[in-house]
Structures are given as C-alpha cells and as structure tokens.
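Next up is one chain by itself, shown in structure tokens, the form predicted on its own.
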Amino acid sequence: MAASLQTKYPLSPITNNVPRTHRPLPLHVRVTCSASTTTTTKPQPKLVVEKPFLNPPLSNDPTLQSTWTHRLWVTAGCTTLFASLAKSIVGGIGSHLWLEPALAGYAGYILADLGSGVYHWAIDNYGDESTPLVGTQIEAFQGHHKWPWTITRREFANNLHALARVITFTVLPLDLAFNDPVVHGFVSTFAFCIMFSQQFHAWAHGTKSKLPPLMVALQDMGVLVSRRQHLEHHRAPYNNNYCIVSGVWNKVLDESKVFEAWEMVLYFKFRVRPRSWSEPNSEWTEETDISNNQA
C-alpha cells in the first residue's frame, strides 16, 4: 500500500566550529520537500537557493555624472561662501581686526571636522532610505561601504550638490543678517569645510599617483584627512574614523569611545541597535574594483 507523506527537512548550520571571520555570508534559502513512501524509495529534498545579486555602478553610470541642476547648486553654495568670506575680510580691514576673524576661522575648521564625524556616524548606523530628508544620503553611504572606490568616479558637482544645497539655505540668511567679520570668519570656514568634505572624502579614496600633488601634501601634513587614516573606517567593525575633513578628531573620539557611549544611550532609551553592532553582512562587505584590477 502506498501512502503520501510531506516532510520538512530543516537545514542545521555547519559552522559552529568555524571562526566567525571565516564563515560564509548567509544565504536566503527556500527548501521545498516532496516525497512519497514506498517499499523501495526514499524522499529526496529539492533545494532552491535564492541569492540577490547587485552590480556596482559603471564608470559611465548617470548616477555618477553631474547635471546642470547639480552645477547650479554648487555655484549657489560657492557664491554664499565667498560672500561670507568677503564680509569677513572687508569687515576685518575696516575695523582693523585680524586676529579675531582668523581665530574664528580656525575654530570653524576644527569644528567642521567634528561635525562631519557626528553626521557620518549617525547616517552610517541609523535610518534607511525611507528616512525623511536624509534617506537618500543614508542609502548612498551604505552603497559607499560596498563600493567605496566609486566615489573617485563621481563628477565634482555630483559629489557636492547635496551639501551645497544645505549650505546655500543656511549661509545665505547669515550673509543678509550679519556684518560682523568674526561671525563670518567662522561661518565661511565652517561652511566651506562642510560643503567640500565630500571632495576631501573622495581624495581620501584616491591613489597617490592620481591625486594633485598639493592635495597629497595637505593629506601628509594632516590638513586634510589622509588616505591611511580613512582606510581604517572601511575595515571591520566599521565603527571608527568617522571624521572626513581633517581627521583631527578621530583619535580623540575613538579612544574616548564617545560614539559607543551614545549608541548605548540610544539603545537603552529607544531600543534601537546601530548597524555597527551587527556582524558585517553583504551590505557592508567591500567589493573589489574589477575594472581597475583588469587594467
């Protein structure tokens, strides 16, 4: 007599004795089992493996190219920056102030690096593409972890237009409201460093032979974030070296574990886990630039 039988065969992990760093990435597996019992046959499970496949952007990908809208926003941002800088210089000359605006500018440069680190930490660890206002940047930074070399292929205005838009709407009212050279000494330098931080970031991913010699010198002097320092951010566990202007704050923030303390506060308060707490998966694993390797 033949009888029909449907059985589920669970797949047990075989990586219990394998170090975590050598385990394969998890796969989404759907198992369908269909069997019938007879005196001579045994059930044979059928496995269907589904694995998503994503391609990196190509060098001629439209998402890496600048549009006229991008260029207009960068032009608007630069205009507001130069207006603020001009007010600082002209106001300083008129009031015979030199030291105060210069010190304010230096403070803006230092604090811009700190600001870039805090913002970078936040969008690396929290939110997703549906987050209001910054969702597209969160999605872009997650893609950047997978294909970090693509930032070197982004055209100038494409790379800066999002920050240029923020700078335009922030600095323009300050240009109209204040004439104090000290205020504009701080504003112009801080805003310049924030707006161009993505370009500093791109240079930190460039190869020394392809970078302008001046930029290499500024990186070596610590004026701009260095390639060596930023490389550490793209290594597991991806929870350090967030600052991308000069990188001067990275050692301080990492050794004092400021971000780890904030993560604990947010977790106990809102039960939200940062992405850096999870074992890196395929979304964080860097892929090699095949085109460069083949060249």
Given for the second form:
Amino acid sequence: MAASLQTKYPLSPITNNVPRTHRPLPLHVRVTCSASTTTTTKPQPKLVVEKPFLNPPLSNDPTLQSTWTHRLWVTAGCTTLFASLAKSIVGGIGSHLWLEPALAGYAGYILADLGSGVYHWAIDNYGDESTPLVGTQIEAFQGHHKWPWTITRREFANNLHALARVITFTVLPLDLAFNDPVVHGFVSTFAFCIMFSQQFHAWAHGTKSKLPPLMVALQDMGVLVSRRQHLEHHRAPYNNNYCIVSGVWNKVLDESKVFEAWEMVLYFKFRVRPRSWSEPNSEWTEETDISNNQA
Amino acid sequence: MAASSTSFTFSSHSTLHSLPHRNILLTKTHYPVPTKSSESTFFGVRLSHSTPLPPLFPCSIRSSIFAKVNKGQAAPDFTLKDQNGKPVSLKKYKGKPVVVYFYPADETPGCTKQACAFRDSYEKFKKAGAEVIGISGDDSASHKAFASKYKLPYTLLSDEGNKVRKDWGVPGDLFGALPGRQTYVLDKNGVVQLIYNNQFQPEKHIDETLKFLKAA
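Next up, can you give the form predicted together with the partner chain of this protein, since the form predicted on its own came first?
Below is the whole assembly, all chains and molecules, this chain first.
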C-alpha cells in the first residue's frame, strides 16, 4: 500500500513560516510514503523525498519554442481582435461616430492595465498549480520570478498563446453578439492589450540595447510598461508594480495600498495569507548568477 | 486636527482626536493633500496631481458618537494574558503614561512594521517615561512567536474575542472588514489624552504618539 503526498505551497496559518513562493516552475517536493504489510509484522513506512528539478530551461529548450498549436491560438485570438476592431471602425463610419469609439478604445487601453495588475496580483499571491483553470498560469508565474530572463527567450506564439486562447473564447461571442462600434472600440483595445501584455512584459525584461528603438521609445513615454518600473516588481518585497500593459496604474495602486487592503480583508475573512507576506529565503529568490551567465 | 499624510490614498486617512467633547465626538477624516505632485502618464502625457484626490475607497467621515473611550475619559480597566500567558491588568501601569495600541493581527505586513517601529523607538518611549502595550485578537502563543521573531521588548496582550476592542469602541475599517488600527495614549492617571487612527500608515502611530509625549 502506498500513499503519495505532494506538498503544496501552503496558504497557511500565521504560525507557519510560509516561504515566499516565487518558486521555480516544477519546484515542488514529492513525498512518498510506502508501506508493506505482512500478516505478522507491522508496516514499516519509509519516506522518500524526490529532489526537485532545480535547473532553469536552457535557451534551446523546446518548452520555449512555438508550436503550431501555439501559432493557431495566436492567429485565432488576433482574428477575433481584428473582427472587433473592424466592427468598431465600420460601425463608426456607418453611424458617423468616431469620437465615442476612439474614447472607448482609450478606456480599453487604460483599463486593460488595471485589469492586468489585478490579475497579476491574484495569481502571484494565491493558488498553486492545482488551482482549477489558472493552475498552470500560477505555476508559470512562480517560475518566472525564479528565472525572469526566460521570458525574453520565449518565442512569440509560445509566450502569447495562453492569453490568445482566453481572448478567443471571450471576444468571439462578443463579436457575434454585438455590432455597436463603441462596444467594439472598447473590446478590441482592451482585449488587444490583454493578449499582448505578455509581449509588453517580455520587452520590460529586455535590455535597452537589444530592444527595437520604437519599443524603447514607447516604454520611455509611458505607453508601454517601462523596464525600470517592472524591475521593481522583481525586487523585495515583491508586492508592487503589478500592472504590465502601460504601468499607468502602478503608482496609484501602490500608493493607495489597494492590494494590501484586499490582502488584509482576504486574510481576515478566509485566513488565507498571500505569498508576498512571507519573507523570501535564498531558495526562492531570483537566480541572478545564472541570469548573468544567460544574458 | 487631523494628521496628514503625503499621498492621496483612502488608506492614509487618519483621525486625531483632540477635541474637548466628552460624550459626543465627531471625528473628521482629512484626505491628505499630497506634499509632492504624483505623476501618472496617460498615453505619453504626464499628468501631475497637485490637488487633493478622492480616496479610492469611501472611508469617510466617521461619527464616533458611540465611541466608548474618548479623549478626556479614564480608560476602563481590563485584564488580558500577555505573550507568556500571564494575566496583565491595565491598572498595573497607573502612575506612568501608557501607549495602548490596538492592531489587526500578528505577522501581517502593517502590524509587523508598526511593531518594529515601536521596538526601534522603545528607548524614546522609556525616556518619556511611557510604557507600550500592543493588543490584538491573537492568542498568547501567536504573540510569543511574533514578539520573539521580531525581538519586541514590550508587552503584547491577547484580546481573544476582541472584547476589549469592542469595549473601547475601536472602529473597524473598510466597512468593518478589518479590525481597526488605533492607538491611545493614557496619562499617568489613566486618562486618555490622545487617540490616533491610521490603518495603512502604521509607522505614523509611533511618530504621533512620541510627538505628543515629548510635548506633554
């Protein structure tokens, strides 16, 4: 008889010293209890702790490369976006509207940054790889904190396909259900910014000398999240600068302590501690030595 | 007079009770004017916010009509267990000023900052002749671990069930979703001379109480 217990990142009570779980992608410990029984002797359980996988993916790792499935999802996502944008433009021309759809588009761009921050805060702090729907993303974000430079090695479709899938399933019904140019003005830009936020994120991890000048200019203007701002998110106490589209909401959210307030409320209501409350130990902090070698 | 804060935020509202009213005390929350411009960028255009901004959450004017402990009143006695499980009564501290600070919970970021700030300024409080007592709803074991981890030199009391918090009328925050963070300074006769409330700028409790003790 064998029972297998897999430790998770405990969302745990105050008395446990929960390590800061910016853990590497597959870093969980499997503890196996096995027992053999006979009619005359007591079972002798033994614990076998399997060593976790500790190495970062190499540059030529297939997990960083795009597959045709990835490309199909990105294509599907982009198609739904273009359809929404087309509906907004065509509908706007037909209704002699341009200001309202444009303003709606701008609102979509601004609110996408806010949405990216809220979502990023949530998956950075709560849940684990077993969480339904978003478990894989949570695990990926934990791995990202351990090896942040890896995102710059991911191929385009590999990086975006997960968001592209979400956008496809969300925007397609909206494309079919609505014709309003203002609605689509908002939807197209909001969804575009969300889908491409991972690309903006990757550029935020890039080095100035290696990025296209246009991207550097957009970062410096505040149109896209800046490298400096996002770097703060990867420094202790890892509880700020969550927005990754333009970063325009970061200062507001951080100074107003919104996330801290929500964390406190969730703690008092559900006794769930966010990961950012726990001090990082050396095992969870970014492997900067390796990052220097990889750069 | 309300304590000020340097940035626009719902969370840095603070109330400083110094009005002479005994039974009915209206507290006013001043939303702080930023002392420096906070900038944000909208599509490449930097905007400076130099006017007071509304809070993100409506923690607004709080009427303390039902506050049970007000400035000028003698603080009601209580007996609670400290971090070693020993019962401690407030009356034991009569004869010297006491800073009684209610905080939400051990091992939360704000409370840790506050506790460490009291720790770091503890000598100043002692020099002013004052004692410091922290109170939360956590049990003695939690207090012991918290005090030990951060080497807190003062007493933490366990207000299990939050009875004393309710008796003293410590207001909650975010529509009661959070236990409030409020500090009382009692004089050597046990009379409340200062009440300071600020949930999200915990270090300010130390600044305000020290300022008051030094001026007293």
